[in-house]
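To begin, one chain is listed below as structure tokens, in the form predicted on its own.
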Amino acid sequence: MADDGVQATADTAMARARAAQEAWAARSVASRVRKLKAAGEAILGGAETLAEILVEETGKPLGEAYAGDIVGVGDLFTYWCGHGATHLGPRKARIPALDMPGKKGRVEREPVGVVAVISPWNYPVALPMRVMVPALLAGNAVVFKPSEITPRCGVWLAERLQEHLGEVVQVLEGDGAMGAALVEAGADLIHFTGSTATGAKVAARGAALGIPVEMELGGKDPAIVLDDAMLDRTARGIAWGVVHNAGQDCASIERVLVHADVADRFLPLLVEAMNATADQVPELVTARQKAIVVAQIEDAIAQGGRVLCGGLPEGDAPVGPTLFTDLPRDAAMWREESFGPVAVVEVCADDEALLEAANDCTYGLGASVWSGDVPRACALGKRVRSGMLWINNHAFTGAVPDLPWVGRGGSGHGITSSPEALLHLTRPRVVVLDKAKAPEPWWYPYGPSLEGLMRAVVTRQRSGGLMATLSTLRALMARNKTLSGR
């Protein structure tokens, strides 16, 4: 529980956001688009400054700071400002004209209100923005708590948004106590991105408070290498999937499952590709995360795992690109998210064994299948329990705004990006217009004429056809006669 001062800060930010949200929602979508476009231009105009902050706070290489965080944000604004109005537009409802004459309806999307966004440090620009941009476009206000590890990125983004949108965006700096205070502050929706353990606590508290919680949690993604894969390209792609952002990605490849028929040829190529990245992998962002990864390496060694490359770092050296094989499946590196540049390799006898290994996991974020036979890869991939499936690639779609980022099981049920994200960032509102002048046939008084009409309707629903329709019309005329008193 947050102390009184921290809670008061969160409550104040929530009150300011809520006070600003009504006027923001009252704007037309086109007006909100213009404001967001201006904010997006300001963010991209300061890309060099933002990239410098990213490098300082996370240690990312400059190229990765641009590729992983900034370039996708430009696409995000382009997508939502270009297509958002269509996605937010009303949907015409189909109301049965025979049974309910004189009526037409539509389903509109309304903002949920104030969205609390609690975001982590691994992608401190891309992850919050892919929630905040569609949330704001939909007419919501946002209270944003960036990670205490990367506060400058969060504040810089919020300031650019506030310049053009005003108090509809609020930012809260602080550690987990501030995150807990934000949960208590009474948002209309909480979007949490982070560890599965913390996500479970947020979800439980949200349920107690009656606040829906969207969770984007961890992963333990498998990469399945079939016996007809393009081995050199596959090795390079999987090495990137393991090591990019020092493995600090919920969709990093952490389990490499290789068909036995190509293992002898593929594994040397994978080791070579992993080793080639060693001088480009930064240190893990926090000492706590390094301790988790080192503990997994120590456990793998203790359980008899064989090191293919990398291994236990010496002294203060960073964790390098590391692969283990011959590990039992109760090893921490097999079962728990690593969030570092390490992965487990398992050689499997056939496609069914590969599938069984891929599904032996509580997480269900992404999975990739690498094969020269796309139909075969798709057929196998569809049987993997994951929210996302990539064939001959991995994880890059986090930067594609029209594709949902979604998991299953221990990876959470949250959705970011794509029109599907609006299912949570908005609420449906039904509007029905009735021009009928006569009493409705289902109104009082009840009696034989209503019973006859309902039986006729069921018969028509079951069998259809002209005779059933005519029977329904006769029953409806009889019912109307009863209702009019004639």
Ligand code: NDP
Given for the second form:
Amino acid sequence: MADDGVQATADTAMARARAAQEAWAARSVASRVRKLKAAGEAILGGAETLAEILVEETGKPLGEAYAGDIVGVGDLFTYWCGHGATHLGPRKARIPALDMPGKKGRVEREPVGVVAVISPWNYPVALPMRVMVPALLAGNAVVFKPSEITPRCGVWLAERLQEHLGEVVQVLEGDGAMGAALVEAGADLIHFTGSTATGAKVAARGAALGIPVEMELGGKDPAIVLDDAMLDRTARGIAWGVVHNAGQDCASIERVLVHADVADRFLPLLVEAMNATADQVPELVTARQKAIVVAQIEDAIAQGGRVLCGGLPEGDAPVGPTLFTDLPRDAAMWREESFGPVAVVEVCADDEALLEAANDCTYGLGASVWSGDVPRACALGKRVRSGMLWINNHAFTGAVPDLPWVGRGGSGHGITSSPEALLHLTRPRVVVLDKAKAPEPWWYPYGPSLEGLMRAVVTRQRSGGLMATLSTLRALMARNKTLSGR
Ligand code: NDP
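Would you mind generating the form predicted together with this ligand now that we have the form predicted on its own?
Okay, now the whole complex, with that chain kicking things off.
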């Protein structure tokens, strides 16, 4: 439980967001688009400053700060400001004309209210923006809690949004206690991105408070290399998948599963590609994270694992690109999320063995299959328990706003990006207009004419056809006679 001061701060932000939300939602979608476009231009206009803050707070290489965080934000605004109105538009409902005459229905999408956005430090710009832009477009307010490790990125973004959107965006600085206070503050939806352990706490509290929680959690993605893969491209792609952002990516490759028939030729290429990244991998963002990765490496060595490249860093050196093989499946590096530039390699006899290895995991975020035979790769990949399947690539789709980012199992069930994300960022409002003048056939008085009509309807549902429709019409006329007292 957060202390009173922290809780009061979270409650005040929630109250401000709630007070501003109604007027924001009352604007037309076009008006919200105009405001968001202006905020997007301000963010991209300040890209140099934002990139500097990102590099200072996370130690990412500048190119990666742009590629992993900033460029995708430009695409986000273009996508949602261009297509959002279509996705938010009403859906015409099909109401059976014969049984329920004179009625028209539609399903509109309403904002849920205030969305609490709790974000981690690994992509401190891209991750919260992927939630906040569609949430705001849909007419919600947001209260945003960035990680204590990257507060300046969070505040800078929130300030740009506030300049154009006002109090409908609130930001809360602080550590995990502030996150917990935000959970207590009574949002209408919590969108949590972070570790599986913290996500479980947030989900439990959300359930107790009756607040839905979208959870985007950790991962331990497999990359499956089939015997007909393009070996050179696959080696370079997997090396990137393991090492980018120093492996601090929920969908980084942490298990490389290689078909035995190609292992001798593929593994030297993979080691070469991993070693080529060595001078580009920054230090892990926190000492705590480094301690977790180093402990996994020590455990792998103790369990008899064979180092293919990298290994235990010397002294204060950063963790370098590292591959272990011949590891028992109960080793920490096999089972637990590493969140560092390290991966396990396992050579498997055939496709079924590759599949078994891929599915021997509690997480289920992404998976990739690398092969020259796309139908074979798809057939195998769809049997892997994951939310996302990439053929001959890995993870880059986080930057594509039209594709949902989604997991299963220990990776959470949340959806970020795409029209599918609007299903939880909004709620359906059913609107039905009735032009019927007569009493409805299912109203009182009950009796044989109602029973006859219902039987005719069921017969029509079962067999269809002209005769059944005519029978229904006859039963309907008899029913109307009863209702009108004639
Ligand atoms: P944490 O779970 O430690 O933190 C995530 C956020 O929750 C931070 O803002 C944190 O604040 C806050 N928080 C901490 N304690 C609580 C609490 N009790 N109640 C509410 N909020 C709290 O994750 P990390 O920051 O270490 O991020 C790394 C994890 O995120 C990895 O497991 C990674 O896989 C996952 N992740 C998942 C993604 C996905 O889309 N599936 C994407 C990116 C990362 P503070 O940092 O200030 O303590």
